[in-house]
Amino acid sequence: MSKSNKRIGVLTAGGDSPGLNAAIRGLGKAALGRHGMELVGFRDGVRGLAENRSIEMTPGNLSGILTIGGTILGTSRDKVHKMVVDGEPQDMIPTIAETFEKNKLDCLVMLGGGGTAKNAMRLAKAGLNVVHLPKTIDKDVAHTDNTFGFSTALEIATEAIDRLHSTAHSHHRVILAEIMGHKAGWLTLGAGLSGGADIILLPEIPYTVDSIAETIQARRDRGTNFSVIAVAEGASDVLAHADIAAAEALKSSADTPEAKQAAKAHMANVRDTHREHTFRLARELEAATGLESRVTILGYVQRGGTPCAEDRLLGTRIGSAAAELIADGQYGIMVASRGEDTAPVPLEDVAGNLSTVPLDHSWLQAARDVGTGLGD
């Protein structure tokens, strides 16, 4: 059994997710028990880190949390270099570095998604020893096979689609289930396939109302007077997809602070215009097909509740692997899932990148093979 006198900090950031507590527990038990480290928790994400709201983590803190949803440490969505303090964005990296030193930390472990990976990268560039653990129900973090939170959300979304089938069938309706996923359609695609959705709409594949209506009509011609559609919240029709792509291009090409601000405002306006696209699509399909159409938005239900066995297992594996890597002095990394194993990935390869559904992915091919419409 290896022993270390290292002192590590841990925080959870971004949206809450099933499996966060399992990962905290996996990290903590391995760090305290196997490696003889000390563990300090920081409340409410990087804001609590900047404000030095810390708590000494003991075996008692880690007991009984494996099955609890959310995060015992609390979370926030702040950016380390643009944290709003007294109504103004401030660069809090120097303050965070002071907190790091005050707590005599050897490493900071940050549990979170893509935004947290960026924060971790900024802190690593500032000279802090940082390790990132990938969490998100969207499964959109780059260079990892899976993220804790995804499997639980997948089960919840699948069960919702299962339940919607019976009411859609009973009332001869088109029911649209909006599922989380702004830029990546993994959750919608997985739930749509698992729940037998008749049509699946993803951010990666722009749709047309005509194509969806044709799929619904083909089902009616076969004697089926209902359809269930799984819709990612970031899905868009071909026109909206083009608008968003143009706004993204404008944002990436902006080369002055003024141009960047204007591009950011334009992007926000474009996204606001398309924010309620699922309701608009329901109205358009009702007009095109003559079938009553209804919308169900799963929202934060997908994030809540007890984590499933897969997320508990993944969180425990990733957390304990992080403790091992820290004991070996490996920093500036994300602990990625690789099949049944884990692997360290440099933060610079992760930060700013997304894992979206490849258009040749086997899940998409399976959807097409079983006759699922994809709106294209």
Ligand code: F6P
The other form holds:
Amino acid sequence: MSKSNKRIGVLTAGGDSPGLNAAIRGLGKAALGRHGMELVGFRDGVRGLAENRSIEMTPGNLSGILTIGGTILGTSRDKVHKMVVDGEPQDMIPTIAETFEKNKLDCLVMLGGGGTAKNAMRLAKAGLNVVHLPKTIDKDVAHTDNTFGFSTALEIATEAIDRLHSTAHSHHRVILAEIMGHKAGWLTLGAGLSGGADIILLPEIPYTVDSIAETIQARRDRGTNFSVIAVAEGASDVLAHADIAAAEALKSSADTPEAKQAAKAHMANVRDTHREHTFRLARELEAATGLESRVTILGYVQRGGTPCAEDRLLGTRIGSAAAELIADGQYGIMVASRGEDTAPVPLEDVAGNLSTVPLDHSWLQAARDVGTGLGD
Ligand code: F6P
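Could you please show the structure of the form predicted in complex with 6-O-phosphono-beta-D-fructofuranose, as a counterpart to the form predicted alone just displayed?
Everything in the complex follows now, all chains and molecules, and the chain you saw is the first one.
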């Protein structure tokens, strides 16, 4: 392929994730080396883009980052159309378009999850050439097999469940391990299966305390006086699940700015009531089973540290494929992972679509087949 002389920008946005640096490096080395492009990095996601805080990316600053966790560029969770500036939400799309112009960019590459896909879509609609690379430990981006960050988080959460087994066993306790994922249960299901959790609770499957207590009791009847439960951050009992679904429906049917505002406030209230549900569940299970119950919140440990080999590989593959697609002039896309390969997917198919665990998914069937309780 001939050298293209294009100048591309890159930023990382949303929650950080192991493998981001591998993807920056994959993109950068392919862009600078194979395709003869120039690369400029923007600091702290969309905020640094709006503020034109940039850094010229050279072979020097792309070197030695493959194995480093987090993102060398920094990140933020800002939205392009309502970024808070001086305490007020502002539409920064025109300012971002200016940054694009000032830096003489041919394309902007945005590494991030679902929120970043929406930001990318908004910039594409405003006429900017953008490419999105799917990152998140939640693996909930639509139309891609995987997202970088997931495999590392899966290892971390699995090891935590392994370790919780011996202490739960020694104390004859129920231990609940809360795993990240508000709307999608991929990480909890994957780690629960890999770590042999006795019960797995997902946002996709509402639970009842009775069902969980029955599973624990059945284990006791067989002489096993402990249980380890993998609970997704966003798992909920049947009542809370119905409340959340009703609030979601209200949000998506709201058709005026006022109704949208009210629906959002209602949703925030519902989610607030639901916060700390894992601690509540532990208390309820202690009362229902008579076994001492404890909670371990895995939290940000799941996102930190060195990426595993799988995430380094995925980040490198997707990053270098992005450089090739940009050299070809393909914009307005996400670079998806498809088996061993990658594929461009139109941003409009990705933005606003979440990949949750389908109820007939083989991982769920496998969980049921090995006797794991799913709380339903
Ligand atoms: O989106 C990835 C994720 O790690 C979720 O699993 C988690 O709920 C969320 O980010 C936490 O976000 P924050 O970094 O804003 O606290």
